[in-house]
Amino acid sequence: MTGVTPSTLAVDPFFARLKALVIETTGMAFYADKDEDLARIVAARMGETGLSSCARYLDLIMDSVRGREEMDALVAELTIGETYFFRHKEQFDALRDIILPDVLARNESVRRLRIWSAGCATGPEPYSVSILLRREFGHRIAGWHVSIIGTDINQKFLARARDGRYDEWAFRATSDEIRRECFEPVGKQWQIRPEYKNCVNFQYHNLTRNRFPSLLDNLAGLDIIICRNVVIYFSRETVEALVPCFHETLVDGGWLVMGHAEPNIELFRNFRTVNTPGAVLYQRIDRAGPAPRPKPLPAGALPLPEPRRPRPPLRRRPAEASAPATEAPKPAPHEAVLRIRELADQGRWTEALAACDGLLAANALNARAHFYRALVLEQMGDLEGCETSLRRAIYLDRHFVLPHYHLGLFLWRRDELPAASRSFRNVLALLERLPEDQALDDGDSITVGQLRETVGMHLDLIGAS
C-alpha cells in the first residue's frame, strides 16, 4: 500500500482534474459533490497500482496504452452492481400487461422483437425479460427473431453477465418455481439455462460518450428500451441530451421504461406518458391523431395527455437535393448510404434492405453496400446472410476496418470465441499505423483510438469467458 489516504487525496491540487476526467468519461455527475467517496475509491486504486501521487495516477489513466485497463478497474469500483432478478415487480408487471402485448401485436407481421437493457450491470434485468417473454408469451413468439441487448460500462459486470451465474442473493425477489425452471445449480450458484440465455447478448456501451441510435452498435430500431436506475447518476444536462436519443432509437410505437425514482414528465414531453401503479411508461408515437391505447389497461392505470407535436429532429442529416418532378435521379452512393442508415435508425428494415440491394444492383462490388446489408440482415434475423455479406465486404476491401470488427462481434455472439478473437486482432492490425484521432469512415465519428480501445475491451471479455 502507498499510504495515501482519502483525506489527503481530496485536497491534492490534481484531484479536481482527476474528478473532472472521471465524470467526463463516465457521465457520473453523482460524484460531483462526493469528494470523500470518490477519494476513497481512487485511494484504493492508487494503493493497487503502487502510486502515491495523484498527478502520477492521473498520468496513468490518461496514458494511451496503459490507461484503458486502469480506467476499467476504476470504473468497476465506481459503478454500482446491486441488482437482482425481477427487481421492481411493478415494472415487470407493466411489461407483461401493457408493453409486451402492444409490441407483439404491432410486430405480428414481421415476427421480430428488439429490446435494449441500458446499464444492465451483471445481467439480471435482460435475463429477467427473457424469462418473462418465454414463460408468458412463448406460444406467441415461437419462430420469432428475438434480440435482447444488455449494455454497461463496467467490463467486469459484462463478463459476469455473459457467464450467467448468480448467487442466492440475486433471487431474493424470484420464486423458487422460476429458479428451478430457468436455472441449473452449479455448486453454490445458479446458471441460467440456454433457452433463456440464447437471445440475450451483452456489449460495452457508454451512454454519455457513444452515439445512439447507431446501426453500427446494434442499437437502432428498438421496440423497447429499459434504462432503470442509471440516469439518476447523471447531471440534468446529460439526461436532457439522452432522452431525445432514446426517442430516436425507438421505432414508432416503441416503449421506454425508466426507473421509478427518475421520472420528470417535462423531459419526456415528446413521448406519450402512461402512469401505472409503481411505474411510469413512455411511448414514442409519431403518427398524427390520438395515440392507440394498449388494451386492456390494468386497474389503476392512468394514461396522461398526448404530448404536443411536432418534434424537431435530434440530428440533422444532409438533405437530399430536390429535383423537378419529371426527373428521378438516382442518389449518389454517399446519399444512398445515409438513406440506409436513416431507414435503419427508424427500424424500417425491409426498406433499408431494399436500399442496400439498390446500391448493389448498380455496383455489385460495393464493399460498403455489402457491409450495411450485413448489419440490416442481422437485425432481420438472417444470420447466415449477415455473415455472408460481412465476408464479402472484407473480400472486396480487406482494409475496410468495420466489417472485420462486426464479424468479430457476430462470431462472439455465436460463442465462436477463437474466430472472434482473430477478427478483432485483424482490426488492431489494420489500425496499427493510423493516427489515434483519425475518424473512421462509416464509424459514427468513432476515432481510431476509440475503436482500438473498444476492441481491446472485447478481447478482454473473450479472455474472461
Ligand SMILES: C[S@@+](CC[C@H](N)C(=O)[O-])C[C@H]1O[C@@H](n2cnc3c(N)ncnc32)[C@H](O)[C@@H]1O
Given for the second form:
Amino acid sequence: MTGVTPSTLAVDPFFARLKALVIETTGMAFYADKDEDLARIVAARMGETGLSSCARYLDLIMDSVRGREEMDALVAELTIGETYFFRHKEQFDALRDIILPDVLARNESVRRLRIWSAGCATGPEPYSVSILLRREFGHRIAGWHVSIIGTDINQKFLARARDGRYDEWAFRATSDEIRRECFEPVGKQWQIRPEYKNCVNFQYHNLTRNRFPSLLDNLAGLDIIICRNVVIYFSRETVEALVPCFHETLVDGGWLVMGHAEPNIELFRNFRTVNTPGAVLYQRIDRAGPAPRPKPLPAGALPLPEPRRPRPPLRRRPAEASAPATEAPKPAPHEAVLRIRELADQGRWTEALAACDGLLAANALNARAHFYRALVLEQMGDLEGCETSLRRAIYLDRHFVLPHYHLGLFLWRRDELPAASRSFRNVLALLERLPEDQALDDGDSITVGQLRETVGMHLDLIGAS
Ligand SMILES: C[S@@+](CC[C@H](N)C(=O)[O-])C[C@H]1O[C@@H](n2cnc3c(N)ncnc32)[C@H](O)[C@@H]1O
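Moving on from the form predicted on its own, kindly provide the form predicted together with the named molecule as a structure.
Now the full complex is given, and it begins with the chain already shown.
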C-alpha cells in the first residue's frame, strides 16, 4: 500500500493536470466535476503501480513507452460499460422496420452491408444487430458480405466482446426464445453462436483521438452507425466536432442512431431526421430534392423536414475538384490517391477500385496503389484480392510500413496469429529508428509513436509481445 487516499489526491497540485489529461485522452468531460470519483479510481491505480506521488503517476502515464499500458488500465476503470442485449427495444424496432429495409433495398445490387457500433462496450449492441439481421432478414442477405464493426476505447471490454460470453443479466431485455436460439449455455453463462458472431469484429478506436472517416481504420463508407450512450459523457464541443465526422463516415443515404435521449437534435441539422416512437434516427442525404425511396413509416413515425444547411465540404477534397469540366488534367499520383480516399470515405467502392486500377495501369509497380486497392477490396468483401494486393505492395516496397500493419490486421482477423505477429513485428522493426512524432506517409496524420503503441497493443492481445 502506498498510503495515498482519494482525499489527499484530490487536493494534490498535480491532480488538475492529471484530470485534464484524462479528459483530453478519453473525451470524458463527465469527470470535470467529479473529482471525488476520479481521485478514488486514480488512487486505486496508484496503489497498483506502487506510486504515491501524483506527479510521478502523471509522469508514468505520459511516458511514451510505459505509459500506454497504464493509461489502458486507467481507462478500463474510468469508462462505464453498462450495456445489454436489445437495449432500448424501440431503437431495434426502428432498425428492423425503417433502417434495415431501406439499406438492404439500397444495397441490393452490391450485396454488401457495413455497420459500425461505436462505443460498443462488451459487445451486446453489435451482436444484437447481427442477431436481428439474421433472424429478420436472413433470406434476403444470404450470400452478402456483411461486416459489423464494434469499437471501444476500453481494451478489457473489447477482449470480453471478442469472447462473446455473457451472464444472465445481459439478457434482461431479451426473450428466452432468442437466447435459446442464438446462444449456447456454458456453465452459468451464455456463449453467442458462431453464425451470429462471425460477421462481427472488434477493434480499438478512440472517438475523440482517432480521426474518422478512415479507410485505414476500416471506418469509412458505412451504411449504419450506432453510437448510443457514449457521447453523454462528452462535452458539447466534443459532440459538435464528432457529429460531422459521423456524417462523413456514412454513405449517402446511410443512417446514424444515437441514444434515445441524446444529444440535442439541433446538432444533427445536416441529416434528415426521422422521429419514430421512442427513437430519433438521422439519415445522411446528399442529393437535393426529396429523400430517395420515400417509404411508408410505421404508425407514429414523424418525418421531420429536410436539413436546412448544405453538408460541409469533405476534408480531403482534391485540388482539381473545382477545375473546369473540360479536359481535366491527369491527376498526379498524390492527387489520385486523395481521390481514391475520398471515394472510399463516401463508400463509392467500385469507383475507388477503378481509380486504383487506373493508377496501376499507368504504373503497375506503384506500391501505394496496390495498398489502397487492398483496402478497397477488403471493404468490398474480396479478401483474397485484398491479401494479394497487400503482399504486392510489400513486395514492391518492403519499407512501406502500412501494408505490413494491415497484413497483420488481416491475418489476425483470420486467426493466423503467428503470421499476424510477424507482420506486426515487421512494423516495429521499420519504425525503430524513426522519431516518435513523425507523421507516417498515408497514415491519416498518425504518428510513428501512435502506430508503435497500436501495434504493441495488438501484440499484447495476440499474446506475443
Ligand atoms: C455505456 S457504454 C455504451 C455501450 C453500448 N453502446 C450501449 O448503449 O449499450 C459506453 C461505452 O463508450 C466507451 N467510450 C467512452 N469514451 C470513449 C471514446 N473516447 N472512444 C470510444 N469509446 C468510448 C466506453 O468504454 C463504454 O464502453
